[in-house]
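Just one chain follows, in the form predicted on its own, and it is written as structure tokens.
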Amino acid sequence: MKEDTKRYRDMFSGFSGKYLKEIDGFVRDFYRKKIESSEEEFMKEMYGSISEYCLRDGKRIRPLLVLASFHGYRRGFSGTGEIVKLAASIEMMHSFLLIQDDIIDRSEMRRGGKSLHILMGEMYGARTDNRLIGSDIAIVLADVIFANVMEIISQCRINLKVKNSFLEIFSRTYEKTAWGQILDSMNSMLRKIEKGNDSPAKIGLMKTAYYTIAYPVMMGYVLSGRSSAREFDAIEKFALPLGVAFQVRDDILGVFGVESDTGKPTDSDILEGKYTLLIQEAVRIMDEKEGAAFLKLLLKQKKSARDVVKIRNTIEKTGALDSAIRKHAELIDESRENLQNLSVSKKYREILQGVLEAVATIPLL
């Protein structure tokens, strides 16, 4: 079993190594042309910052899933170069959302570097008394990225019917993700957490499971020129448990990970008092008195370093961490079983299993 797992991960790694260069190469060339064609110096400078931000090291899981799905489902359809452009646009949309996410979370770091709103504040803060100039510029630069993505999609040379099917899922993706983000914001820095609040599960589905796994696989599927309600259902049954497992993994690493590996501060979820799946599990395990004391500390507006350590220790001592790890494993098993029902080719089913096995590992724990 371990040998098979390694083989699947190696297959995905090989697939990733091939297409990461093409995805990043397209983004790099796209913004090089934008810089060269810009009439104003400030635009050239800001396009340079966008390019650097979009090309920071990351998993690129969403565009890679688009490509793996496309290859797995296609039947003699060529034009892979155009599909790479669309996959790259999905990664650019991820940067669009990360910029917003960092502003909302007041996060200063992203993917091992400064968040874009922090960079913009440093670059342009000296010229104005507006202390929020960095956030103001970064929000609008996110809109610039969105406009760039629509330009790429509009110019992509593929069958119009296929493009429209892609755009339908594209729009569904970012609408659902936006609602997930709103629900996430509504459940951060809460004054009170009501018993039975199941928002973490809804957020995990909307903001992660559909966004990260299900919709990218569906995008690749429709780009192959195919469309079947039965296959869409099979994709959901494979993708949603894997996506929720991805969120559980992210929640765990958001509290117990290491910043050099996650690329962002690992105390941010605690400092924001985020009501995540991990926190929900901790509260479920505790008795009423313990749970009330824990939530009071979690929802404290200003937390000391000692408070953060106490919250971490409580999550671990109650068994919530172990419970979350078990839940993660159960979700992975469910997704692994449902993967066999997809009608993708054998090679790309194994590549998708490589993605699954990568999510199955929670490093450093």
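Right, the form predicted on its own is done; let's see the coordinates for the form predicted together with another copy of the chain.
Lone chain follows.
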């Protein structure tokens, strides 16, 4: 079993290695041409910034899933090059969302570089008295990216009926993701958390499970030229548990992970008072009074190092951590089982399993 796991992960890595270059290469060429054809100096500069931003290191999980799914479902020949363009446009849409996300979260860094609104503020702040010029430009630069994506979709040479199905999934993707983002904003910096508030589960479903796993796989499926309700259903049964497992894992690592693995301080979720699936589970286990005291501490504005330790210990002592780890394992098992029902080719089923096995491991301290 262990060996199989490794083999699947290696297969996914091999697939990744090949297509990452094609995806990034397309984005690089696309923006190189935009820079060349722009009449205005500021457009050339900003297209340069967009290009650098879109090409920063990242897992490219969504475009890779689009491509793996497409290859797994397709029968006979189709133009893979055109599908790479659409997959790349999904990564560009991810940048569109990240730019907005950083403005909303007031984040200064993204993927090892400055977030776009910070960058724009530095580049154009000196000429105006508008202190928010960086965000103002970045909001609209995100729109430039979305217009670029529309251009790529309109110019991509695939069967037009297939393109239309793709556009339909595309619209569902960004609608659901936006609702997830809004629910997330509504559940940040809360003044009070009611017991039984199950927003973390909904946010995980919309912002992670659908957005990162289910819709990319569906996109690959419709791009293969088919669209049966039964297969959409099978895709959800595989993708949603995997996506929620990913979210549970992320929430656990946000509190108990190794900083050098996760890339973010392990007290940041607690300091922010983030209401995650893990916290929701801890409160579910506690009685009314304990739960209220715990949430009050979590929402306290300036938490001391002792507060952080106390919160972390409570999550562990109540059994919420174990329960979350168990939940994660169950979800992974459910997804692994349902993967067998996808009508993809054997090779690509194994590649998809590679993604699953990567999410299955939780590297705790």
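Small disclaimer: the values here were computed from a predicted structure and weren't measured. Numbering follows the first chain given and starts at 1. Basically, rigid core = biggest C-alpha set you can superpose within 1.5 Å across the two forms.
Core-superposed comparison between these two forms: CA of Phe146 displaced by less than 2 Å. After superposing the rigid core, the Cα of Lys274 is displaced by 2 Å or more between these two forms. With the core superposed, Phe232 shows a C-alpha displacement below 2 Å between these two forms.
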